[in-house]
Amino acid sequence: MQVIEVQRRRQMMTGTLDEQVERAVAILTEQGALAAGSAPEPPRVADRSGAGSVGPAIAVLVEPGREQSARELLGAAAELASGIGGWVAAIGPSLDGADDDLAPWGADEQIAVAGREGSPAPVEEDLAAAASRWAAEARPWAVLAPGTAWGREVASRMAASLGAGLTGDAVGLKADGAGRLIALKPAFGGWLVAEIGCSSPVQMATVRPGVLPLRRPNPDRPPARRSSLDAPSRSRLEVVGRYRDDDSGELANASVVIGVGQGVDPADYTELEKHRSAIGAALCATRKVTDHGWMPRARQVGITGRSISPRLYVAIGTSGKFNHTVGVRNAGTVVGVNPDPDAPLWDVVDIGLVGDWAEVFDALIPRLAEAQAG
């Protein structure tokens, strides 16, 4: 077990609301986070291990339309094999474009899974069907997927056929002394992280969008291996038509966020949507917002929901319990806003402002989209 624990600065701004408002600009402004190339660069994709497609190999399940997603688990399965002198495969639809090379987000070999001749992509059960194929012949020490709705029944339906043992949601990835697979999981509430290791030789995760490090792309790395799998068509199921509800990658790549609790009247949304243009902020929410309708589900950011990390996080309508806050753990900058002094958002956030969050932010938005065009 692993305890979580995010040191904040708890800063709380005093006096009058514009000396709050300029004090706390003064600190972002000091602290580099309103500066768009301010954030310290994140480490590069690891080189390829030399192995070639000798050693074990690790296979990342990539969802069509999830770029962030895959790149994220990319850069952690390089990592994961440079260490194990293994390699990286690739595997989904719409992988044999030629101008969609993966290596340089970690990638060995990209394979190309495609239905009958003319057909769409594969649904879910007949993409499962032939990646599970693949990995009975290939036996890879690893396969992750994204915690997505695709990649849960994807890598579910691959479990059950390989007799994998198979982590669902996890927050992490290392590999052990003795060369196994753990993946990290929030337990207790999301107070602790426990270690999760499989027994089965092939080892399967799926993991929460937004957690790992985005790594910077690696053009030294060898052009990816092409290869492909059929998948032919079960005919037990045909989709007519997919829609997503939100744009969930907007919150996923968004330097600035906004994130609006139940405190928030509905009615002040469209006010609200002018605050955060003006500073080119995404919006998030908490459970009980989007579990009344006011948000889209995709929004939810907390132990529920998604996992974020913003240059800056700005908390508005939340008291601040863990259940959201553990979803921003690993946000640069927190400011929080709330009426009530003693609220618990102040011991999670970096700056605290003591107000009603419409007039906090009719003096505050101004400056801050003043600061970040200076």
Ligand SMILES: Cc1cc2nc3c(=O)[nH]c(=O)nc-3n(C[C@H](O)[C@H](O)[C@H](O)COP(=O)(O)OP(=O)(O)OC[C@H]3O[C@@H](n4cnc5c(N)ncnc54)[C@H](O)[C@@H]3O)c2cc1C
Given for the second form:
Amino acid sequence: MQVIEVQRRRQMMTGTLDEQVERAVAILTEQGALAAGSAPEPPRVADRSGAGSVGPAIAVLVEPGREQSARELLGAAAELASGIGGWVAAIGPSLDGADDDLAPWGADEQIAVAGREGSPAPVEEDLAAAASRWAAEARPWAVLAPGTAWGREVASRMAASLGAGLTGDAVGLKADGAGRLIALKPAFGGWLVAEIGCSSPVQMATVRPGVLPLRRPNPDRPPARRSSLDAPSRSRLEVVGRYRDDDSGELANASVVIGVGQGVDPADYTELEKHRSAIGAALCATRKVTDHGWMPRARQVGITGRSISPRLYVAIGTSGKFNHTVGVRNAGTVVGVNPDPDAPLWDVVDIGLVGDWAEVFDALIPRLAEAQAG
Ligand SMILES: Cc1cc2nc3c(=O)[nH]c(=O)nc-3n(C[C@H](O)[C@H](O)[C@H](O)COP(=O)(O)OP(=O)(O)OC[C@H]3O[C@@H](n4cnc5c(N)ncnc54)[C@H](O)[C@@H]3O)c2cc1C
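Show the form predicted together with the ligand, please, the one above being the form predicted alone.
And the full complex, kicking off with our chain again.
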């Protein structure tokens, strides 16, 4: 077990609203929280391990339309592969395009899974059956999948078929001293991270999108080998349409995010939108907000939502309960606005402003926009 410790500065602003805002902007500027170039450069995707396609394989299930989570997983897989002398196979539909070289992101081989001719991507059941056949033969060291509805379904079907242990919703991955996969998973409400290993030969994990670092692509990696797998349809299921209730990539990539709790009246969302666009922020929400249907479920951040790591997180209308704030643990700087001087929020912010969000934003947002521009 590892204890999660997040050190926040917990600086409460005092004085009139203008004085609080003045001081907050000065601190944010001083700390570089407003400058686009201030984030440290992420690590580069590991070089190809010497093994090529010899040695243990790490398979990454690539979900169509989720480029960022595929890149996060491939980067982590390449890192693990370099530690165990293995190689990385990216498996998924639509991986056969000439422009889709995933090598810079960590793949050594791309295995395109094709459904019956003329049909769209194979459904999860068929894809899982094809990937399981591949895995039964290749005996990969590990299979990693995104912790999305798609990834959970494909991975759990594969785990059942292979008799493999599967850790769901991991927040980190590593290899232990014995060369086994360790998946890190929040425990006891998120204060601790449990290290979970599988006893099966094939080790599996789904990983939450947005929690692994997105490594920089490595252009020195040789192009990925190409191969394909047939996924004949069992014709038990026909997908007539798919939609997502939101663009989750926008939130994952945003460097500034405003977190909205139920203390913000949805009637004021138009006003909020004006502030959001002035500083180029993305919006996320607490579970109360998504439960009310005020924002799409894909915007929920927290223990049962997503995790994000923006450079600057501004929380408004939220009490700062642990189940929400655990999802912004990796944010650079956290600013909180709440009229309640005793809100739990103050324990998890770097800068706290006591007041009504609309009044604070009227003063704060133009100053942040100015500081961003300058
Ligand atoms: C198993 C489980 C899983 C959960 N998972 C999640 C999760 O993933 N994500 C999540 O968010 N929650 C999750 N929750 C719920 C979580 O515990 C909290 O109940 C929730 O985050 C609180 O939402 P809130 O801060 O919007 O609402 P509240 O706790 O009601 O807080 C509203 C706040 O708004 C403030 N406020 C009121 N008016 C204003 C104003 N004008 N300006 C500024 N502030 C104002 C109030 O002072 C108050 O502090 C989970 C709960 C359980 C039991």
